[in-house]
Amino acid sequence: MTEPVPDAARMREVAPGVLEVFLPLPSKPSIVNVFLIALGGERWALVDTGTGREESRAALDEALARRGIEPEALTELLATHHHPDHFGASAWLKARGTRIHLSALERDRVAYALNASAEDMLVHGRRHGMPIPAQPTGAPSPMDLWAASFQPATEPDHLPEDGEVLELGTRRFQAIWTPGHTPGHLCWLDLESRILFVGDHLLPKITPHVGVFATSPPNPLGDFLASQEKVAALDVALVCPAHGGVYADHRHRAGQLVAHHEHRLRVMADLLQAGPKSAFEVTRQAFAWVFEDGVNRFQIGAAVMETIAHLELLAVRGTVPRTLGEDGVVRFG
């Protein structure tokens, strides 16, 4: 059960016109943050949503009436990604007319979500070593995981392009394109202020997941190192992240996160030195902690996707050799 977040702790000012507010999640991490922005002349932005659940819109809610905004006064969504503690409340905003601004390809991702039978995730399984029975029990889809947390808007009023600048109200947001944790990840940059808003690209204290799923890009990992460059490259002055504290050395922490994973890397590599294996093996030796408090599914699958992203760079590098085996696993080394 989740903690409920101290009244006072709700929200509060990271910068001029700038709301950090703090909303909650269903499981770990329990919170989310998402920012609201103002614009000049009564008008708001907001960088994601939290989830579509009753409790996180209620919170986002009593932030608004807190600070005297008015529901109709928030014009503006600047979207991160489609993942539900981002994007599940977009159906809710854009009904009360809020405009939504999210990539192309995160759009495909909802639609993917919305439609995904989980026959997908499990040919995929296999084929990575996973051992999933013919006929599995219980198989979840995307939509049976994220339930009520995931109420998308479906059309976005916008699709911003790489670089693109939206002029709002007195403020510029850039759009940065930074693949990797999902395909069409965007930071915001608000480029008076040099304030980034950063999703899940770059976290404080923990690493977002990147993993290769069933219909994924073929080299996230290799898209979310690019993408630390980029981001490092920018003039910043504070980071504004969806999970922990603003902090303001993003070129440090994305120092931190790419050594984090060209560790990961060679961990993995020594792990094939040995002989070719399947991703599922692999994960069970790189992420042995995850199989041992018994079956989590969820776990499982993650460690495994995870380990997939890590092995298709070593291939892409050249540092290890990619086969299709006549068993139709995948193997590497």
The other form holds:
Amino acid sequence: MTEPVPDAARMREVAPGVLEVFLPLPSKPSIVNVFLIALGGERWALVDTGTGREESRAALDEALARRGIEPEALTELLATHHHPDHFGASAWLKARGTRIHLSALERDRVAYALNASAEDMLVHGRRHGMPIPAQPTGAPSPMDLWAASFQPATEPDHLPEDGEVLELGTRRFQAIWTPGHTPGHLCWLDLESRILFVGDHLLPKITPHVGVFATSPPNPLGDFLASQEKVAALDVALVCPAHGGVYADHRHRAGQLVAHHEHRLRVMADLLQAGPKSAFEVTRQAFAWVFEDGVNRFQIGAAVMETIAHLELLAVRGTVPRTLGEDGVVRFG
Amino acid sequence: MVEKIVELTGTSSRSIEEAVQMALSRASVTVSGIRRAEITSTTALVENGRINGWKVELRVAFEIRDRIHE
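Switching from the form predicted alone: structure of the form predicted together with the partner chain?
The next block holds the full complex; its first chain is the one shown before.
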């Protein structure tokens, strides 16, 4: 019999009236942090939901019960973005009466993910040089990958816009549009406490994935870097991220993330010195480790999408030309 | 002032200077206050009788900054 996990390992108060709840994920990173925020008058807001999986919903309910919070007291969901570990349990919460706040661009990503076929990604991958056979077997659609984790609310109650302030009980939250990781990603700033709930935008230890997918905006890395500058200009007392511990110095971390991507841009520009390459060819060198034995093959796709994001930014900056070959493959350099 | 020194390598297909910059741009992600980089070794990478890259080894010095607990 396993020892019960101590309360402190599952939930802790990171600021007055702000509870960090650790919810399980089926793969690495193994935890997503969601945040319960007291609004006064027995009302609570939640930043992100965890996945829609049974064990995650049970863990959230257990956290609520332990603090004596009735499910109906959870009146607001402040969603950062549509990914399954952030929005996957939103249909369940909406059915219990929680009002869903999600940006319009993320609402559109939900609709796309629910209906997309595998074909979009196959066409996109081939266009960037991935060696995908004409009749691939086992190519997954987004929902093939996400089904167990993703039960999203398809019709949010409110579509917050950049800079909009929500007055909820005793608190005021400002929506900060931070595109990059996803097109409509929002950070939420508690205007009195200056706590910034950053979702995946500003993680303390790992870099969020930034990729060009079949239907992405054209230059998400440019968007991501601009979003780092935008957040760095804010006055923030505490950063609450979705993965990793809370921390204070958001400007330092934003600077590190910008420096990381500038270095990766330099590496990829150097790889193109020898002549034009497709994104897949650049990935073989820039992300060589994802091709090693034992690495989940979906990591290759993620690495190619992130490589495209860097190459598109190099093209936008005029560092390298971008051409579409007669074979239908895009090459850079 | 006391400095810490780390040894790094950098590689570039373009030039020795870019190989140095490659190492410094990566180091600067996690290290602040780099003041100088001493090139301890320079190697031409050769393929089919032609130089196709440069590799440098560096001793990179940065200031140790003590933090004051408030």
